[in-house]
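Consider the single chain below, provided in C-alpha cells and representing the form predicted alone.
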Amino acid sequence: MIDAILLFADALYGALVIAVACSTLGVYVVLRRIVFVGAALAQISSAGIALALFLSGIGIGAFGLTRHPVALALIVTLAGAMVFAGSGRQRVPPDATIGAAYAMAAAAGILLIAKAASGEAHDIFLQGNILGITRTDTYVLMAIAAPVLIVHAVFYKEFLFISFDRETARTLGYNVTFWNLFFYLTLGLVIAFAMQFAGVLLVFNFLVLPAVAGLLIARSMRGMFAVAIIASLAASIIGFSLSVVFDLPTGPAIIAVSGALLLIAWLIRIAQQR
C-alpha cells in the first residue's frame, strides 16, 4: 500500500497544494454566500481549456496560447471573475448572472471538446487528471498558491471585513470595489491553475465542503480556516490512498471522503448543541 502511494507521491503533493489553496479561499466563498461562483468559475476555466484544444485542433495558434491551455483558461477565468465582481451593481441579479455563466460555459466547453482533436480530453470537465501531476506541476501550483495565500494572510482584515459587512467597511473608508475585485481575481487565479489537474467537481469540492465543515464546528474565524484546511488535507490523503489501493477514480474518492468528514462535522455540531 505504501509503495503504491509513494509511486504517485508527486501527484499527492500537488493535490495537497490545491486542497490548501482552495479550502482557504473557500472560507470566504461560503461566508459571502457565493458558493456557485466557485462552480461557475471552474466551469468557465474548463471552457477556456476546451477552447485552447479546439483552436489547436483547427490550426489556429491564438498568439501561442493554444500551446499552453492554462494560459487561455486563466484569461477567460479572470474575465469571468471581473464580471462576477461587478454583478452586484447591475440590473440582473447576481445569482442569475452566475447561473447563466455556468450554463453557457458548460455548453460551450462540451461543444468545443466534441469538435477538438483531443477528444479524450473530456475528463477535464469532471475528474481532471490529478494522478498526472508531476513535480514540476507541483512547483508551478506552489508558485501560484503561495503568493495568493500570503496576500490573504497580510490583508486578512480587509478581506474579512468586506465579506461580512460591506456598508460598514465603506463607511470606514475601505475601497470595497477594489477589495471585492481583488478577491475575485485571486479566486479566479487559483481556480484556473487548479482546474487543469483537479477538474470541476474536485475544485468545487475543495472550495465548499471543507469550509462548511469548519463553519459547523469552529468557534472562531481562525478556527474555521484551520478546520477547513485540515479537512481538505485529510480528505486528499485518505481519498488519494483509497483510490490507489482499491483502483478507484481519485477525484470522486477524495470528494466522498470530504462528504464523510462533513457528516462527522455535522454530528459533532449536534453533540455540541446538546
The other form holds:
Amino acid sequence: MIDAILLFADALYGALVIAVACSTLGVYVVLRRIVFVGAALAQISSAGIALALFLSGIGIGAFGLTRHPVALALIVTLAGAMVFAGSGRQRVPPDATIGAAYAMAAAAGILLIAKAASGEAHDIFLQGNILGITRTDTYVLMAIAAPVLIVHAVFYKEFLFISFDRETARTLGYNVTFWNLFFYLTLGLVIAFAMQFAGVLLVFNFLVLPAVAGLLIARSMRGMFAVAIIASLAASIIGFSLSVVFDLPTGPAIIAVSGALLLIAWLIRIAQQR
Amino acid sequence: MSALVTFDRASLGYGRRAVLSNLSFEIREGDFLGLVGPNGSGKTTILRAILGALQPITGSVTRADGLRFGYVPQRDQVDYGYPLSVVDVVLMGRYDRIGLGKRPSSADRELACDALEHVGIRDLADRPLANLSGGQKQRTLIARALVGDPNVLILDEPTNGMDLVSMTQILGLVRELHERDGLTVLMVSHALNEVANYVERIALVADEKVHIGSTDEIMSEETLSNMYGIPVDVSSFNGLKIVVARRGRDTRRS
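Output the structure of the form predicted together with its partner chain; the preceding block shows the form predicted alone.
Starting with the chain above, the whole complex follows.
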C-alpha cells in the first residue's frame, strides 16, 4: 500500500504545498466572511485557462500568453482580486459582485472550452488533476507559496488589523486600501496556481474547511492557523492515500476527509463547551 | 486652550454634493464635546472630516501638528468572531508605533495591561473577546484607543444598544478619563439625553447646520426647537436636563 502511495510522492508533496498555502490564507477568508471570493477567484482562474486554450485554438498568440494558460489565468485572477478588493465601496453589495463574477466565470469557462480546438482533452485543467503534479510543478508551487507565506508571516499584524477593524486601522494611519489590495493579490496569486492542479472545488475546500475547523476549536489566531494547516495536511495525506489505495478520485477523497475532520472539530467544540 | 481641530467655513459631502455647508467650529484642548444629532444628520461626515478621511469640498479642516486620535468605533463595526483575547485587541492600538512587520514587545503588552487597568478590566486581559458583555467590549475598545497615548479620544455612538447600567458606567468612565487625565474627548451620539448631562459642550447637527455651545446654551427649548424643527420641552430632574418632544399634531415633521 505504501509503495503504491509512494509512486505518487511528487503529487502528494504538491498537494501538501497547496494545502498549506490555501489553508493559511483561508483563515482570513473565513474570518472576513468572504468564502465565496475564494470560489469566484478559482472559477475566474479556470475561465482564464479556458480563454488561453480558446485563443490558442484559433491561432491567437497574445504575446505568447496563450501557450502558457497559467499566465493568462494569473492575469485574469489578479484582475478579479482587484475588483473584489474594491467592491465594498460600490453601490452593488459585495456578495452580489462575487455571485455575478462566479456565474459569469463558470459560464465563460464552459463556453470557451466547448469551442476550444482541443477542449475535451483540457477539461482536466478545470477539474484539477492532483495525481498529475510533477516534481517540477511542486517546485513551481513552492516558489509561489513560500514568498506569499513569508509576506503573511512578516505582515501578520497589518493583515490582521485591516481585516478585523479597518476603520480604526485607518485612523492610525494605515493605508487600508493598499493592504486590502495586497491581501487580495496574494490570495489571487495562490488561487491561480493552486487551481491549475487542484481544480475549483478542492481549492475552495482548502480555503474554507480547515479554517472553519480552526475557528471551532482554537482560542487564538495562532491556534487557528495551526489547526487549519494541520487539518489541511492531514486531509491531504489521508485523502490522497485512500484515493490511491481504493482507486477513488483524489480531490473528492481529500474533501471528504476535510469534512470528517471538520465534524471531529465540531465534536471537540461541543466537548470544550461542557 | 489651543485648538486641536479647526473647521473654517468647511463644506462637507461626497462628490460635489455638500451634506453640510459653511461649518466653522473648533475642538479645543481639554474639551469634552458631544457631537449630537439625529440619524442621517451628517455626524459621521463630520467625524470623517475630523479624522482626515474626508477632505472638505470648500473651506478647510486643519489639525494641530502631531495630533493623535484614539478612536473607539461603534461596537457593531467590530467583528467579535475573531479568536482574539482582550489584550490582543488592545495591543492593536499600538500597532502603528510598533512599526511595520514587527511584533509587539513585552513592554507593549505591559502598556496594554495598564490601559485595561485604566478602564477597570485588567482581570479580563486573557479572556476571549467573544465572551465579553457589551459594556466590557466597549471598555476593551476604549483601552485600545488609550494605549496609543492619544491627544483626543473619539467615541462613535458608545452607548448604542446598551442597557441603562452599562450605558451609565461607560459614560461615567469617559467623564472620569476627561476629568482625571485631562483627556480631550469627542463623543458622537444620536441620543441627546444620554450624552447631554456628561459632556461640557455640545455640537448639535441638524438640518445641514451645526450649532455649537455650552451644554446650557444648547439645552434650551428655543435652540432645540429651532434645530429639530419641532417643539420640545427641556425639563430638569435632580440637576439633570431631559429633552422631551412636545406631544400633539404639531410634532409631526412634513
